Amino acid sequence: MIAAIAVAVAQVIVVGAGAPLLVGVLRTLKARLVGRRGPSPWQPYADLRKLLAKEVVVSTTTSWIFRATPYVLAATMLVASLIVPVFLARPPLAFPGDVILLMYLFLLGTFFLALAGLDAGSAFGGMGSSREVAVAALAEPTIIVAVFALAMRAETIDLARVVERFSREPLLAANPAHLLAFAAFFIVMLAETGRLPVDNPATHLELTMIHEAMVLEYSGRYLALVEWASAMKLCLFMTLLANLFFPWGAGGLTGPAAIPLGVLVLAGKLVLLVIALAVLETTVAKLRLFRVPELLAGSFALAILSVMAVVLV
């Protein structure tokens, strides 16, 4: 019991404290790739500290939803960190079908954020909310189908057992279905976390924003919580990519004693994924909004092909 609590606390700390650093490293790499010095990797921590010290300004037209949304976002991401295999194959809340609960947690945060964008009554907030819901409706089924393709090969719907199975039998990953599922999941990760080419987190043009348009009315500690939750969501999606599709080094780790080694293995995988994401974001342009459904439809087709490849190959 004590060991399980220690692992749970460690996972929450790693995801909660490490997510801003992941975003900071990504920003620094992107700046260096285009020839700029860029901010320090630790800049997100300074930004969060500055926002926490600022006064909160709330419109008189908003309801309790606007105030509750930042806390819901942070809480759902922290609970999700207990379901995702972070540095150990078996997370504290592992159970058969846990991916369903994980997707519901992501959708719960998206739902409240969309309501908060509408609650403020601004034109840009409503526009961003409608776009976010449309993207989520196309992206979430792809995640389920892509993970289902992995579950079919691992013969289990438990995320922890999927990681353990692929870690024990690496040849299972040497399959076209695995590559197709990875491509589908990677595209959906870009959409769900608001990265290029679906969205541009660094833009200041309201007409092209999706996620940023919904949080325009937030300030102070509310904005800090929203930004922190966004960083944790990116960290969790990249962790799923790292451990579901490249589980080597994590599948055999169990118990609190393996936490330091698991953190190092995860850090190495995330560094490689961050480099790949930085290169991608510096080489592609943002898609026009009406082209985003085509991209997500393509990712869903890849996920379906992955399932078909598992059945046929």
Second form
Amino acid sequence: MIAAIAVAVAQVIVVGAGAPLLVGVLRTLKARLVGRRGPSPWQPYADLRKLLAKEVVVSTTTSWIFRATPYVLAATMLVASLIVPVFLARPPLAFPGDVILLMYLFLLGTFFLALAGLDAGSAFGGMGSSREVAVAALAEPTIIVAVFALAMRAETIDLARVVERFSREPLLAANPAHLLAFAAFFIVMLAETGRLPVDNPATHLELTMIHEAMVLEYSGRYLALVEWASAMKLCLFMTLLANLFFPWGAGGLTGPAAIPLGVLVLAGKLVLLVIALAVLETTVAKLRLFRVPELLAGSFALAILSVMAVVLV
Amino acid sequence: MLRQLWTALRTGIVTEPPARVSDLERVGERLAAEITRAFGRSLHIRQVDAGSPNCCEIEISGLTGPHYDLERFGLHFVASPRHADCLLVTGPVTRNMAEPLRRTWEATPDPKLVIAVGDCGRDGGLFRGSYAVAGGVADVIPVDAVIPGCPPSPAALLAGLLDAIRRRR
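Next up, the form predicted in complex with its partner chain. The previous block was the form predicted on its own.
Every chain and every other molecule in the complex is listed next, the one we just looked at coming first.
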């Protein structure tokens, strides 16, 4: 019991405290790739601390949804961090079908953020919300189908058991289904976490924003919570990607004693993914909004093909 | 994509090292230290164009490029006044922009800095006395510092930011 609680606390701390560093490293790497020296990787922590100390300005036209959303976002991400296999194969809240709960926790945050974007009544907020919902509606089924392809291969719908099975039998991954599901999941990760080519996290141009447009009205500690939650979302998606498709290292570890090793393995995997993401983001341009559905439809097709490959191959 | 990546790797970092632009770098280092004290190494800037002829904007956007690279000092341009700690206001304030400027100032959470940029921002500059101009930035909202110049160079902008932060304490 105590061991389970220790693992749960460690997992929340690793995701909650590590997520801003992940974003910071990504920004520094991107700056280096375009020839800038760039901010320090610890910059997001300084930003968050400053925001927490600042005054909150709230528009008089907003309702309770606007004030509740930052807390909903942070809470859903913290709960989600208990479901994702972060550094041990068996996360504290593992149960068969947890992937469905995970997807709907992400979607709950998206839903509230979209409402909050509409709440202040500013033109850009509404635009951001409509785009975010359009992207989420197209991205959500792909995640489920891609994970189901893996679940069918591993013959279980429990995320933890999928990770365990794949790390025990690496040959199971030597299948076209694995590659197709990976491609599908990677594209959807970009869309869900607001990265290029779907959304540009560094943009200042309101007309091209998706995620950023919804949070334009937030300030002070609310903004800090929203930024923290979106960093955690990126961290969780990358962790999920790393552990589902490259489970080696995480799968065999159990119990609190294995936590340090597990964190190291996770950090190694995330560094590789962050480098890949930074290279991708410096070399591709943002897609025109009307072409985003094509990209997401493509990723859905990959996910469906992956399920078919499981059945046929 | 590969060609661009190759270019990026071959070019390396073009942000000027301390020895070569000593003056700018010293200003930058002091700026970073001042920001650390006042805001905890993070200053988010919202640039407001209150009717500027855009020469200041070109100099300001130079700050974000690889050469001057403002972000290494913990400064960052943001898209909304609600995210900002500092308003960088350019241009003479035209009559049509006076009200939006006032609202922008009200939308910015405390503690906040206001910096008027350029000769136009100081007192209207070239456009002073025009029937379309309400005056300098200080005629509309309280200003903490002025960065003179027509337009001020990026190095002068960095120095002006430093001055504003120091004077605030």
